[in-house]
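First, one chain by itself in structure tokens, the form predicted alone.
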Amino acid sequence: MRKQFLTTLLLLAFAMPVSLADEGMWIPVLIEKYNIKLMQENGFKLTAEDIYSINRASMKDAVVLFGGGCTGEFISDKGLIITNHHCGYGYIQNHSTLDHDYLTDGFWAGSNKEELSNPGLSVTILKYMEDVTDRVLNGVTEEMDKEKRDALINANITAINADAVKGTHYVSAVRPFFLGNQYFLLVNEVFRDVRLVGAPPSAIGKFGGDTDNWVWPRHTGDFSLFRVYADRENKPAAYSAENVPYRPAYHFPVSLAGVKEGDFTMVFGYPGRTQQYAPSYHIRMLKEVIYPKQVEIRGKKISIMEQEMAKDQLVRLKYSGKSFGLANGWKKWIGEIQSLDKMNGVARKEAFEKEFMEWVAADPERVKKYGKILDEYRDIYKTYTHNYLVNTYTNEVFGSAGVEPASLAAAFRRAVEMAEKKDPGLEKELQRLRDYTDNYFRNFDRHVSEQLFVAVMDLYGKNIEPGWQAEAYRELAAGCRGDFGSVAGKLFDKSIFAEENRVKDLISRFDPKKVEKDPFYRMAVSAANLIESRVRGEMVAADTRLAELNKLYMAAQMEKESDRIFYPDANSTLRLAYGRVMGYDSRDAVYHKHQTTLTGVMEKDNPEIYDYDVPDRLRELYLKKDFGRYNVDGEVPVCFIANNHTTGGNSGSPVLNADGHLIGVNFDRAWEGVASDIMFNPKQSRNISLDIRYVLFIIDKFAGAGYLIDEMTLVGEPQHTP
């Protein structure tokens, strides 16, 4: 039976010790059984016990799921959390006006009684994970065809799930590992009255803008402090001011010992998606075709918004958060770019796969079972390529930040639909509007989205055939010969969907007709059918090949080196990371240390740019050395770096010493391997943490609320002070 066989698998590729204790994301639960002995080796003073446990309180306890793509973690007894200021930046966006700008002046609440609710946020605690394979595949053979198997594997999982959380408040899912070859359920339990209590300014809390962006050395003090608060009884509930904070299980104590390079250094976190076992045909069109246009279109997006922040604060206020959103991928997509062709990524892919080749082809049961993989991968990815870049390149320019009135028309379809079938459940859908479109004007600005729509308008005819363009945008195009800039007030002028007035009007008196005959209305109806009629099924067939693909050729490999310990692709779920403190050479003759400190923070200092604007009270603590207990050898340390494994959804996540002290805040990679979440390069990957004695001294000396400080355990001796 297939599941015997991966059982008998996943035994063999446990069996052997690990070989890098930088490269890896591994699975909390097995840590006993895996990795511990090589953690203790490497300086690890603690157990397995003490990192993961469900008998007792264990750090597993003090680490969130932030939202929906960050980490954070408890430092105090009473639900404060700390995770990175550009986790925690939408909201304090969206608190900010220009009376109380706190992205410029930051915030820092006196009291519980000051603290501000922040709808939609959640964070989410494991209770426990559980290895399920063999509860997933009961009764799945080799015999049965695909729609058989995949009904019986989503019943086992519904079974599961139901039994897991029966009698609880707690939710549950049960994810695939190993690209399907391992199965886990996850227990958690879910906050979702969660409040702002500080941030930095983002002076501070976003140093070095878009520019310091995936690169050391770095200077940014990028925190932002929130609490978690419950029922009386220490349970989630919905917001009430009746609620207190919560009590954690566990929280970190914080560490004033510091770093020093060579010191064990240990990642907790939310890693989201890796994909180090992809084939060379997968990277090949990312690196060659995805990331480029991807990059060439943000790039116009971002100068745009760039060049009318820097006029209007107003504007700033709206646009950053989308700046920043589209910068971070913009950014990382080219290192991507360079750091695969500095390793020959698709090359070194290429000589694996010729090598698993060879030895699928010396035994004839190998060749029966992964022959043809390569091939497959191979004849799939020439139709795949194009969907992936039309569908992707379509949503850049009809959403994320492009034609901004035709993303916000698209979120009324629905209601059309409803409007049109006389379904009861139309005024709740229109309720939901009234808010989708507080928050969409609420960034919104017609001048900088007139300009976005001609630029995303001429690219799109640039880089997408006329065969797979959307149908009103050709009609569009012919109408005014390309030239998008003589049409754009007009059609913005039209459209119901550029004036919140108008929209606010429309959902008081729904009227489908007027919606349906909306000229951004009609682009976003006809980008949409675009994917929809032509894109989404084949990609849809492709996906569904490629995900059993990529399951045999995992399990292919894994058999092929039955002597190594393979860590599974991230995938949204707890997961721990190790290895050491250490600075890295860059390129010729460039040698990175390990540590920056406020001292360079200074020597960037230039009030002519907005990212590198350092607060004056910043400026008066360093002229004075008024560094307080934070001092070491006359400086205040900011950042550091080390060589854990890493990737998005890790901002934010704890970063430990050898006695479980937190010691820092992680929050981004250097530039120079960026490419971790495909091929990890350990002369180069780092992650960038910030030192959690600079975040102590913000909160501390700079905005003088040493209360929330007094919540921490401090433990550790501070360094040499003179």
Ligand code: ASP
Contents of the next structure:
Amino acid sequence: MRKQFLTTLLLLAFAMPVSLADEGMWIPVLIEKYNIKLMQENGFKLTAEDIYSINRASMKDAVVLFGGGCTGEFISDKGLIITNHHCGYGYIQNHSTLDHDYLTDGFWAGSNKEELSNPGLSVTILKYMEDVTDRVLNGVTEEMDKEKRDALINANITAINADAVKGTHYVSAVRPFFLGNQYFLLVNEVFRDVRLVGAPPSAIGKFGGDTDNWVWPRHTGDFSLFRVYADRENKPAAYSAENVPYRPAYHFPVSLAGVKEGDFTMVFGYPGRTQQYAPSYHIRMLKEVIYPKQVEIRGKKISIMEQEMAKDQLVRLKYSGKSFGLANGWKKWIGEIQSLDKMNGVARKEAFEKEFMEWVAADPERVKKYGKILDEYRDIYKTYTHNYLVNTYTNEVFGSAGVEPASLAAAFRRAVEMAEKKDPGLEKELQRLRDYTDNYFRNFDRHVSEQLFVAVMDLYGKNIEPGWQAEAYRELAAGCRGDFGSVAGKLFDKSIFAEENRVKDLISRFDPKKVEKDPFYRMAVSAANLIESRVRGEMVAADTRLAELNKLYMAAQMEKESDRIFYPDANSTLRLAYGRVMGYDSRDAVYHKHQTTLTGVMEKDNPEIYDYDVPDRLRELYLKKDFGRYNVDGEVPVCFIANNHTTGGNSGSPVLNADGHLIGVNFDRAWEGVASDIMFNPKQSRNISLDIRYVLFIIDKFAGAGYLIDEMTLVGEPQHTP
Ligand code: ASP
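Following the display of the form predicted alone, present the structure of the form predicted in complex with this ligand.
First the chain shown before, then all remaining chains and molecules of the complex.
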């Protein structure tokens, strides 16, 4: 099927219409084959080899996976990386105390020596990728049963990986694309000495806060700067004072030219996860069951945190990262529900499925291969939806900033088992728990935590029927007649896991019996048992079957529309999206322009509202119109939008112009089209980018850190309105 599909695509690549395909997250190694012609016809001035090459330095050498879930890019030959403020947030927070509050005040290292190391943070650079489908499927036959087939595929993958990294310091992975219809080998270099160089105050980097998140027009200076360090041979090395700034094979020239509506633009980065080809049953499950329940419980948690953060700066330092993490998903799901509604997303999928079944019915071969897919989906989702809900909700309640001491207690399960078995590895595990506990209490406040406990207990009782509730919860609810507020204080007093010193004492004189008696430990174990005994088994079986169905359904969709060039769902691998700088109609009579400016920041300025409290220095620069060389017709550009297809993980991605110069840093999407992970809406799906000129302005004029700009390669002349 795959070969046939590729041949068809090759033939059709030349017959494609000359309009810019906005939807799609394309595979870099295939740009030459499928995309470059169209890109060039639409203004791109370089070649596919300039984007991805294994023979010489190319743009792909300048794009990195930042940590586990964001993108960053090199903007100097000394390893300087720009990513989003929200991607660097946790690291900035880790370095922040009430005395050195870098989240509030910003941070500028001043020199290499003062750059701050970040244990646990890595930067991954793709060396090359390769289609290895034939090698992965070598020896696999139609007749093989699933177990044999999986074992053979795994053995093939292990051999491919071993071969790929032999004699190198590289790390490789073989990943499925098109839901398992194709496989690519990705060979990476991973750097682990990554230091914080600079970050604006949150009042710039997070300006607009959760209120503006996922919304256009936007005025957030969402960037932070890091530097990758390497050993003297320019190779990855663990942190050492001897390390030197890494010299990347390529870094992006930074453009002062700016953007106009209609300009060609592309985003090169690591989109995380999309579900473009899922059946209506899956979309209905998310939209009608899972998202609404998650929105409700997260909304409650966020409002508790916000209320307490507003009262106390220390609580803000502790909970801002947690609340941002919760709110990002919470708000996106609300937007997704609305935009799916507006697009009639489920009905559209159903209409497609009807047409699909007609296509299947027209050919007995297809009936044999694909005839049962949709019926099977329907049957599976009947029970899967409920299991999915119980699983997700249990996690929201007992993990994910719900009953916090129970989530800490859960981390001790392994140590308890090891102590009971007298496992010699226990000491090491306790050391791990010591670090874990340190981190945990750095971001814990008992008063906030008690309120979270009461709120999530109430919601758990309301949303999960008794037969599916953790036993320890039912006992507690019966004991207090559902009045969790009346027992919260007592439980927190009684538990070891609500007080740092008690947990530390426990670790130094570890006694599993003591742990097992703890009320929050019992709650954590009881919740885990419920999932393990009642949910996990069925879910794993369903997931396995769904993976097979998804693969088959994907293949069928490609066969049905054999004249279309498909792009694979995002899977945290490097992708290219391209389109144009473009505004959009948001609702009746409201058109959103493509660009925002510093005037818009000042229009929102309100010292009474935390999210909109513009720093004095920025206010001053604005009032004096002291914009330096970043002055564009009396303004400083701040953000812009385009119709590039992006998702979570694209945060921090380079936004490039027709010359491949950096014009922005991607950080978000506009509310109305946010369902693009499931269904791209060409009329309203827009990615939001920080205009690179605002970054330069903040570094140079606001922070007085012009030495960083001296490191960059600036190109392009500012364009002025004629
Ligand atoms: N704002 C997003 C994120 O947090 C980026 C996106 O989904 O467009 O990852």
